[in-house]
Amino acid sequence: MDTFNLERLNFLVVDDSSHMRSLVRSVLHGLGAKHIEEATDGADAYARLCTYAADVVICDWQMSPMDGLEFVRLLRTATNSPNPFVPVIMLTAHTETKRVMEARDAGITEFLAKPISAQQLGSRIRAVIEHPRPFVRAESYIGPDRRRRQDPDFEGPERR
């Protein structure tokens, strides 16, 4: 992230493991971030977003009582959501295709497998900032456009 300055961005790190929150915080500091808040689960994160204007949320999947997927769904769909458009980077050790698709369909912006590296986290942060995907509101989905690339040969009825 050589030419990228994270000093003015607000990060919210959501994980029930204090060790993992500390690790992500250290990586963010190493990347130049100055404003980092923490939450211990999805419910805590949702409450913190009501008073803290996060620019990027970095969230674990498996937490209790509210896991990362429930948090993202609530964040994206609740009528009183503090920021349904905030980019969410999902962290998890579970990288099966089914899980990645489930997270994508819940409305996450980026996906990052544990264990993480500074380079990987930096590239995901850069992706959500430099290449924001349009936000989609459809009957069965609310979140960033799930398509990563446009297919000029697609001729279906839902072509955009």
The other form holds:
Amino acid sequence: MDTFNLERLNFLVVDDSSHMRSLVRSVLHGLGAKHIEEATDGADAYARLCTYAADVVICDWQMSPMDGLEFVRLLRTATNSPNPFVPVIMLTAHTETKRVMEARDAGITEFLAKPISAQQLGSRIRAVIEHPRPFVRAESYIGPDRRRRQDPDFEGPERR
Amino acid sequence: MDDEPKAEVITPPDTLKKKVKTGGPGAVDGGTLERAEAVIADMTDNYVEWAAKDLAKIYQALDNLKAEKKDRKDALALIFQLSHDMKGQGGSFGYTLMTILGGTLCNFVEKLEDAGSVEIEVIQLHINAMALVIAKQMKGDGGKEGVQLLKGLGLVAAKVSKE
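Rather than the form predicted on its own that you just supplied, could I have the structure of the form predicted in complex with its partner chain?
Once more the chain from above appears, this time first in line as the rest of the complex follows.
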């Protein structure tokens, strides 16, 4: 398994809790990241992305005034989006299955349930580096391809 | 079928792999992960301070609920937000009980339109339990005391759900 050096990647950490931002920043530093910017909600993050070329966004869900889902939808669908393809790791204490599906349908790349560990955050970052996903632009969805497992033998109408 | 909505598949530029070096000094290996976990462990004292501050805010919000001020929805929203944060933070620092208690409290509050005396008592019991966990630095499951705490709250929750 390849080991990755994260020092050239730009991270944007989006969370309305300064405690959580501090925790994620410290873990990222521990993993070797050098370039880390912060934003306090979805609107702040969107504005930051207009001037900061983030390679990975690590985003909370529960924030105000703009929450994480609204932010991801805007990022993926706005015609003037500053970075529509950037991988978004949603990091949230919402852990119910329907919430995970909702986040997936908003266009996130990876989901990580709080409370976090360095091991888990490292594995999600590895996933977005190792397995870049194609994007799908359809009438009702724009974002990473939601089909994780490609089955060449599948012949039914619904492939998700 | 012709009338099926069309989906366009786009391959974004693979900039991450181009920017990331593989192997060598600074790459994330087992040792790096261990050190990063140690960074979290070193922040435990900070966490205890954060939790104490959040508990002070949550007690203030509860006081507003008890005082029957007009901004009751705001108070409930703040209690939800803070308990949700506590759910998300405790376990990272070994405070599993804080994650459990924060989870049950935010699930309870999320369903409330308003809070009467029974609901306020449930909220109060949860906050008191979390304050005890922090004051006594009860890590993990909190031992016998932690088990008793959760059992007691479970009985309260069951009683409230029957009413």
